[in-house]
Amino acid sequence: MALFADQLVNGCALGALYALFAIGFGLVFATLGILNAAHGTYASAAAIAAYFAVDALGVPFPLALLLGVAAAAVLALAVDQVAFQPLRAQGGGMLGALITSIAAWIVLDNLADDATGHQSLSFPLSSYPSGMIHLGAIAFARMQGWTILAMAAVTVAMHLLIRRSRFGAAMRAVGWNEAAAALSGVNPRAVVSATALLAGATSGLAGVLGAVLTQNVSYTLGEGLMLKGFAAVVVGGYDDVRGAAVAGVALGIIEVMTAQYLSSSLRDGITYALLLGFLLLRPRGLFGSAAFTRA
C-alpha cells in the first residue's frame, strides 16, 4: 500500500507538469486558433534561462524561476508577433500557422541545443528545495509538492480569469470570432498578445519545475512536455483549463502506474491509445463544449 501511495504522488507530480503545459497550449489553440508546434520550446527556454541564472549568476532559485517564466513569456510573444501576426493580417489559415510553428520549433530547438552545449544539464542539488516531506508512511520530494500546488493554483487562477473577468470574456470573443470581437470594442491584437504572454509563462513554469524534477535541462524537455501536453488538451478539452488539468494529472498517474505494475515499455503506448480513443469517440474532450471552429 505504501508503494502504491508513493507512486500515486509521483504520478500526480508528473501529471501536474503535463497539466501546466496543457493549460498554456490549450489557451493558444482556443484563442489564437493555432496548433503551435513550437510551444514546447518555451518550456526548454525557461529551464535553460533559470539554470544559467542559478549556475552562472548565483541567483536564488525562486528568482531564477521567475526569470525563466518571464523569458518563456517574452519568447512566446516574440514568436507570435514575428511568425503568426503576419499570417493573421493576411488571413492565413491554420495549416499555414502550423507550418510556420514547425519552422519556429526547429530554429528554437537548435538554439536551445547550442545553448546547453549539446548535452543534458541539471540544477545543482543545493540550488532548490530538495528535502523530503513525510505524511505518515508516504514520503515525497519537496519539489513534487510545490509542483502539484503550483498546478492547482494556476488552474484556479486561469479558470477565474477566463470565466469571471472582462479580459476572459474578450479572450473568448476573439477565439470565437475575431472580427465580431473587434466590432464590439475589443482590441484583438492586444488580447492575442496578452494570451501569448500567459501561455508562454505557463509553459515556462512547467519547464523550470520539470527540469528540476527530471534533472534534465535541454531542448528535449520541451519535446516531451509537448507530446503529453497535447494529449492532455485532447482528452480534457481545449476550451476548459479544468479539463486540461484533470487530464494532465490522470495521464501522469496512468504513466507511472503502468510503468510500476505492467511494463515501462507500455507507458507511452497506453497514453497514445487513450489519445486515439478520445479523438475517435469524443473529439471535444471531457470538458469540451463544442467542436473547434475558426472564422
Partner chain sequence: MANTLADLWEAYRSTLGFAIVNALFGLSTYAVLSVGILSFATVTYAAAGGFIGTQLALQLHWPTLLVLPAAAVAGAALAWLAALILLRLDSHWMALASLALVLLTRVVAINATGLTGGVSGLSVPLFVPFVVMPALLLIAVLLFWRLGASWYGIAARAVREDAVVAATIGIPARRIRMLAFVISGATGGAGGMALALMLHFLSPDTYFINVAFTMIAAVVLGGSYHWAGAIIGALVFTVLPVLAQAVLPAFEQVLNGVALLLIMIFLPRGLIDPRQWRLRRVRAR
The other form holds:
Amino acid sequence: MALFADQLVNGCALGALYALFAIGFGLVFATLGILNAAHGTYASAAAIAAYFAVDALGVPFPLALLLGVAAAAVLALAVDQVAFQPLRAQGGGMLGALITSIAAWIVLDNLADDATGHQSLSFPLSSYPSGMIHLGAIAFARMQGWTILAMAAVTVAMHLLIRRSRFGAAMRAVGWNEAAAALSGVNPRAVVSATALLAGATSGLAGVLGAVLTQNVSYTLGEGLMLKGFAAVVVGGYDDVRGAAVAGVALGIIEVMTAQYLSSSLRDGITYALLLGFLLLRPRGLFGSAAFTRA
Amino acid sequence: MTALLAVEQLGKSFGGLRAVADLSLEVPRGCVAGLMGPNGAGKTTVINLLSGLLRPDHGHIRLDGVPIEALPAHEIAARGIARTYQNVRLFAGLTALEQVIAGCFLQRGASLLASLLGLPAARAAQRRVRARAMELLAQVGMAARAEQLAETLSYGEQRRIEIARALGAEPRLLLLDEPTAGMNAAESEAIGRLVHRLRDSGVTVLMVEHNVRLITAFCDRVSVMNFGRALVHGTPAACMAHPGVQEAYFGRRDDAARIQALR
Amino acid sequence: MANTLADLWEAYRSTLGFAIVNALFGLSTYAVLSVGILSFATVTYAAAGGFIGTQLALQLHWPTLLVLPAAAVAGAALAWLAALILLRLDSHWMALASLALVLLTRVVAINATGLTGGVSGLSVPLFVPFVVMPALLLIAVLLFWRLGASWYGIAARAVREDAVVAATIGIPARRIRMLAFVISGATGGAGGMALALMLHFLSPDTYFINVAFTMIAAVVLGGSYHWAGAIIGALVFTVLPVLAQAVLPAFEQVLNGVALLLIMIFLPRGLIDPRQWRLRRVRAR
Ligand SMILES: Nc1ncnc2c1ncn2[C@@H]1O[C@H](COP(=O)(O)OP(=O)(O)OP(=O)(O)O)[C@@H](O)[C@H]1O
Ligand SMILES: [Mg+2]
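Swap state to the form predicted together with its partner chain from the form predicted on its own:
Below, the chain from earlier opens the complete complex, with every other chain and molecule after it.
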C-alpha cells in the first residue's frame, strides 16, 4: 500500500512535468495556430541555463530556476520573431510555421547538445532542496512536492488569465480571427509576443524541474517532454488548460503504475494507445466542445 | 406532372435563430424562378439546404419526386443540382478552364485505372471533357480567358466562370445565389439573357436576386421570403404588388423605430 | 581518370540511393498534401513496408524484387486503416493524430520483437542491383505524373482548395482523400523497404519522428503544388547535409536548420511553384 502511495506521488510529479509542457504547447497551438516542434527545446535550454548558473556561477537554486525560466521565455520570443513572424507577415498557413519550427528545433537541439558537451549533466545533489518529506505513510522527495505545487499554481493562474482576464479575451480573439481582433482594438503583436513568452516560461519551468527530477541536463530532456507532453495535449484538448493539466498528471500516473505493476517495456505503449483511443472516441479532448460545422 | 423541385415544410435553426421556418416552395420544370427577400431572410440558407451543405431540421426536399434531403452534397450534385455562391468561391491557383474541367467531374467518363494507363477510351473522354469545358466557357462569354488564372480576373468574370463550372455538372436544376451582385446594369442584363438561354436549353433555374428590374424581366415566377418563411409565391408583378412584400422590404412606418432599436 | 570516376561513383552512390528513398517518402507526403491533408504517417507506412517486406524475404524466402511491391501493398493497407481514423478529424487534429501514429509506430517497433527484432534491431542481408533504386523512383514518377494528368489530379486540387465547393460539383471529397491515403501508403511502404535495402539494418529509430519532419520539410521546400517538388526537395535535403559536412563539419546540423529556415522564409511556396509559371505566362503576353 505504501508502495502504491509512493508511486502515486511519483506519477503525479512526472505528470506535472507533462502538464506544464502541454499547457504551453497547447496555448501556442490554440492562440497562434502553430504546431511548434521547437517547444521542447525551450525546456532543455532552461535546464542548461539553470545548470550553468548553479555550477559555474554558484547562484542559489531558486534564483537559477528563475534565470532558467526567463531564458526559456526570451528564447521562445526570439524563435517567434525569427521563425514565425516573417511567415505571419506573408500570411502563410500552419504548414510554413511547422517547417520553420522544425528548423528552430534542429538548430537549438544541436546547440544544446554542444553546450552540454554531448553528454547528460546533472545538478549537484547539494544545490537544490533534496530532502525527503514524510506525510503519514508516504515519503517523497522535496522537489517532487515543489513540482506538483508549481504545476497546480501555473494551471490555476493560466486558467484564470485566459478565461477571466481582458488579456485572455484578447488572446482568444487573436486565436479566433486575428484581423477581427485587430479591428476591435486588440494589438495582435503584443498578444502574440506575450503568448510566446508565457509558453516559453512554462516549458522552461518544466525543463528545470524535470532536469532535477530525472537527473538529466541535456537536449534529450526536451525531446522526452515533447513526446509525452504532446500526448497530454491531445488527450486534454489543446484549447483548455484544465484538460492539459489533468491529462498530463493522469498520463504520468498511468506511466509510473504501468512500469510498476505491469511491465516497464509497456510504459510508453500504454500512453500512446490511450492517445489513439482518445483520438477515436473524444477527438476534441477531455473538456472539448462538440465539433461545429461551417458551410 | 410533378414539379422538378418541391420543398415541403423545410426548417433549419442555428442555435435559437430560425433561419428557415416551415418553408414550402415549388419550382416547375423549365422555368426561371426567383427567390427574393430582405437581408437575413434565409435565402442562402435555403440554397445551402437544397445543395446538401446543410441538413434540414425537418421537412422534405424532392427532386423529381425523389427525396434528397438526407443525401450528401456530392450525391445531390450527381442527381442534378448545381449551384454558385453569393461570395464567389473559385479554386485558388487554377485557370478558368481548369475550374470548369473540375466542374465536369461527373462527366469524366473513364475509370482511374484507364486514365492512368492512358487507354484510348480514357484519352477520348478527357478530350471530350476539355471540349465541353471550352464550350461552356464560350457560353458564358469567357472563352478568351480560358488559360488565365481565375483569381486574376475581374469579379464579374469570376461569377461567369463559377456559372460555367456549375454547368459542367450538367444540372437539371441550377441554383444561383445573387449572380449579379456587384455588376452594373449592362452586365446584369447579360446574366439575365444567359439564364434565359439556359432555360431554353432545358436547365431549370432558381436564382436569389435583389434586383427587382431583373426579376421582373427574366423570372417566370417568384417566391418572396421574410424571417425564414415564404410570404408569397406568384408572378413577379403580383409579388411586387403584394402588401406584405412592400412591408418586408420598406417596412411599415411604425416599424422604423423598432428596427432602429434592434440595431 | 576512369579510376577517379569510379571512386566518385562509389562515394556518392549511397547518397544518390538515400536521395531516391527520401524522394519516395516525399512523394508519399505529397500524395496527401495534394488533397489538403498534413500527415506525418508516411513514417508508419514506411515502417510497415520495411519490417514486413524484410520478414517476407527472411522468413518466407520471397525474392527481393517481389518484396518491394509487397511492401507497397502493406503500406497501402495500413494507410487505408489510418485514413478510417484520421479522416474523422478536422485538419489540426488530423495533423496531431498522425503524429501520434508515428509515436505509436516506435512503440510497436520496440515491442513486436518477432516482426522487428525489438530494440536490438533487425539486420537485412538482402542485396539488389543499384539500378532497382532509380527504377523504383521512375515507377513512382510515372504514377504521380499520370495521376496528376488524369481527372484525379484536378479533383484532388479542388478538394485541397475547397472541399465544400468540390462536393457541390459532385466530387466525393472523402473518397478522393481515401484514395490519396492509399497512394501515400503504397509509396511510403515501398520507400520503407527501399530504405531497408540501403541500410541493411533496421531499428525502431530508423522510422521515427525525425524522418517525418524531414519529409514534410522537403516537400514544402521543393513545393507542395507539384509532384516534382517532393523530388527536388528530397534531393536538396539529402545533399545539404553532405555539403554542410564538407563546409563546416562541427556545425553540420545547425547549418541544416538555418538553411531550412532561410529557404522557408524567402521561398514560402517552394522551389517548384506552378502558380508562378502561370502568372508569368499571363504577364508575358
Ligand atoms: N452557419 C450559420 N450559423 C449561424 N447562423 C447562420 C448561419 N448561416 C446563416 N445564419 C443566419 O441565418 C440567417 C439567414 O441567413 P442567410 O444567409 O440565409 O440570409 P440571406 O437571405 O441569404 O441574406 P443576404 O441577403 O444577406 O445574403 C441570418 O440571420 C444569418 O445570420
Ligand atoms: Mg445570402
